[in-house]
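Just the one chain here, the form predicted alone, laid out as structure tokens.
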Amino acid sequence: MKNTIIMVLLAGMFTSRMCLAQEDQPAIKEDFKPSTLNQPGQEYPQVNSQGYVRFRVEAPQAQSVRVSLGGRGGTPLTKAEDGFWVGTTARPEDEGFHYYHLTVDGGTFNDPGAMHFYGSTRWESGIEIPAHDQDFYALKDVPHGRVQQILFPSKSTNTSRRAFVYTPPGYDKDPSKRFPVLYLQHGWGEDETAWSNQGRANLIMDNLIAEGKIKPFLIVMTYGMTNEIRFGGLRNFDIGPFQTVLVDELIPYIDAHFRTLSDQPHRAMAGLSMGGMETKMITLKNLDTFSHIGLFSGGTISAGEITDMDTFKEKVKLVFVTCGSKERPDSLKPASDSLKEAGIESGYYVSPDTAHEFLTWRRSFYQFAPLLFKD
């Protein structure tokens, strides 16, 4: 009898906690609007003010449809009578940009309602969850720079390679003016389009320049791989071939074809994730080439890693490291402090409430860019 009473009490406590949890869960607001990254004229996917995402996909012959976005396992869709599959994520998504795809009867497809972005070594669907601080990367009525594609010869890879170059507003007005240059690298599975399309780097620059918060400079974005590396194989990545492309081929081409300040004090390198790893490996080996270093979710540089501290202090004007608060931010401050103690200008930034994702890197770039070329 005593055991029965205990079991009843435990069951009651469990049930009441479940009810409280359900009551604490806010109801999903029906204020859904089409994502800003939808294909022209497409109503779905949609996002509401809480960050939930709703999908509607036409696949009348399909047996199952699932969206990769929406926590572990993604979001399963349910077939309606009209042949459309519909569903809403079980939880709100983080603010900012996200990749996703559809799995239809075991096959991987993009959502025909959304625009596509190169990520995860393929063109993926993209969605934007409006951020509370999105003003800094918004398209505004300010003077805009230009992002242009270039093809540069690469003898080391026996081909022509592609890069994109951001030139700030007014670049073409004064043919005598020269500019510093930032070489900005993408992450694994992305390419040289990422920082403009997903990262909004050009709009961030335009807005910072319009507000007088930054000294204008050029940004060069190129593909960071010279060989294909499968997921999980970055430990086998050899930086040597890409370092040759960047330092010996691309930089001389940019200096010859654009009005750059072509000396070490006016040249920086930064990157996100894998691009941060590349930045660290290349800059530490080429202190005569780069003076400013930025690692976004790409590790840290600490005083203990520097073999020639006197040369590093002489050459490097800034080391700046960042990541999202949902990543591993605890390592940033100790590494930055160790450089400061050694007399090196260093800083760090933690993006609030974000993980390994583009809002982290947009914010990181926004914090990093005003620190460059301050002399």
Second form
There are 2 protein chains.
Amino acid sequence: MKNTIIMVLLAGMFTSRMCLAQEDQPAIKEDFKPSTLNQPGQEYPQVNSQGYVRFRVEAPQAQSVRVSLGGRGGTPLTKAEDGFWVGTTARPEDEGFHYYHLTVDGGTFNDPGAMHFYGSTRWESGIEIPAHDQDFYALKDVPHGRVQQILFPSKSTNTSRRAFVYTPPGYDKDPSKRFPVLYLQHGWGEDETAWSNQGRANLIMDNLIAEGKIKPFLIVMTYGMTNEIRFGGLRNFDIGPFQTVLVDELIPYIDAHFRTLSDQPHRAMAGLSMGGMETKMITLKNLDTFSHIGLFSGGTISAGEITDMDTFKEKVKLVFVTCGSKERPDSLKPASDSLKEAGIESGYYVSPDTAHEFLTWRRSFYQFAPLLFKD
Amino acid sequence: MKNTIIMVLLAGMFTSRMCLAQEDQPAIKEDFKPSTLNQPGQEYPQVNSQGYVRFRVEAPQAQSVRVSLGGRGGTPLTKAEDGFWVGTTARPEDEGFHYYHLTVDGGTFNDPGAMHFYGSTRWESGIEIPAHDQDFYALKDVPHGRVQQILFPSKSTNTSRRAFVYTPPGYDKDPSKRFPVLYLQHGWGEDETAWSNQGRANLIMDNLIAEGKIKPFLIVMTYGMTNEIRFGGLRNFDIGPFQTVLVDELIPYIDAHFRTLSDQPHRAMAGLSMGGMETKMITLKNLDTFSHIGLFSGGTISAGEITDMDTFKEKVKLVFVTCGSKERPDSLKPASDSLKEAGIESGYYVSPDTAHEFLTWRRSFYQFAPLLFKD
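Could you give the coordinates for the form predicted together with a further copy of the same chain, as opposed to the form predicted alone above?
Now the complete complex, all chains and molecules, led by this one.
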């Protein structure tokens, strides 16, 4: 039964973007610029103002080079006379961040021009299509918080585990001030680096704080699995081991080593995709620990799923669910409405023109953060 | 004249390891294990107890796959029947960390099995040959400090620049305690991630502190160039722009945002390779700012180079120079002795059986750190 629920959730979570054949693509504008996620000094890949991506990869003796980006089947590159393989996606890409890789003569490699981001249980190439609303996650001349790498002891897994903690600007200024905490989880195949690198959660926070739109809080990001790194592992996914790491080991460590408000009203959990599934499973079992819940492309919570509504109503201050418009947005409103009708603070958000990708989750976080810890 | 000095320094810094042909290699032991720097779940590359490295790369239609590791010319791989290219280095590798990459049909790619480390102005594959003395940089069950990513404003370069700050365990416990600071620079082609990722400086500090061998201090690591990322750029290297970032922008920011002892006696600078060259150029011009100087595979300071010996003697509390035994170790002692004769605290260290690579610098840092801030 548990596995059935998980697989149904996963089916929704891993819905890939719509790949409608579009015959009438606009003419490609020759205003390509290097992607902002290129390695230093690298001219390719490039992106134009319409969202087309152009690749250029050196492999003079290769028989075939293909890029995973560009719709079903990806983008085949063509060998030019100079030994470089070149090609342009057949359609504009969605705005935001995309993972991709190359297939060179049947082997999977990364694009030497692009930086790497952990996704699909490997360090993949990444590219950024400038979004019309990119201002909210831009690096600006505002006070910046820090992303602190910590190593915390974990008896249950018999090692030191890594987490990243965002502390807001000025955290060190007033040693008497304490902050609420959001525990924020990555998706399947990603790790604790995702929300800072791909998600830019730290820059979104810096900007929200600079504009006075939120009261500062800490964000804690750690790896959401204990050993099941392969997809097959999810079939038998048991939330127990990670719940132990998070609730019994990490939270007490954070409360002991950072200036937190360490009570339930000041502790939230959210996650994207698999991290949303984990958030749902862990928060519903630990209502004395968490008060605010966010599921980004990671399912919903409906009133019908709550077994003890009185307790839920007393403990939970917010349930917020989101996804991209190219996922399954229709499920959000009914679930959210069912909670509202039961008297629970609830909201939902659909990211326009995005799929199961990071721009959906940057926007989801941007919508979610100002709703937290409003007391 | 300035450029001549730099090029002579560089000639010494970039001495590559000795590649003597050795006919009588020992028989290869079949006790290969996955490298500790592999991506999660990846079985290859593997390392055996003698330091041989075995590679296995999927590229079924490729014509040739070669690995840059394994002496001059690297290691050619052979296609097996399953479509995987396999091969073993012709000789044991030196202990410690090595950068490498693949050449697949004439193109440069990373090994999909290995994690990436920024070196040679690109994110390269990395492999770790377990060293007999690896205990000093191992991840142990001791209190761990943090590596804090900060973004500091830089007017001279008109952007927010990134730095990493190591804060020792307990930094947050006593808000009245202040700490000395070491500014620690990477080498050419690397960046501000190198000393934590490849160098494990944070773990070396954690271990030294846990053993009571040093008084805790902060380490600040930032990118040591402003725009000249290509090798050619070094020919016209001007220390001015980076000196401005470091001395006029980063140091004041650190002193304003961390609990530092912000006077000259409690501020050190060290660097590896090009970072050593930068350390020498910047500290000699800023004796009112720095009191302790470390050059790791980055040249030496001799008494004859000091123009105002009285001031140098008054201001400088330590000059420490190091390199690997496979570099040019003979230059260290005469330079160090010349300073000692002039009455200056000076020392040197030669890392056994290592070249211009990171085990040399991990060991150099391990030797250097306990000598700092002894007052």
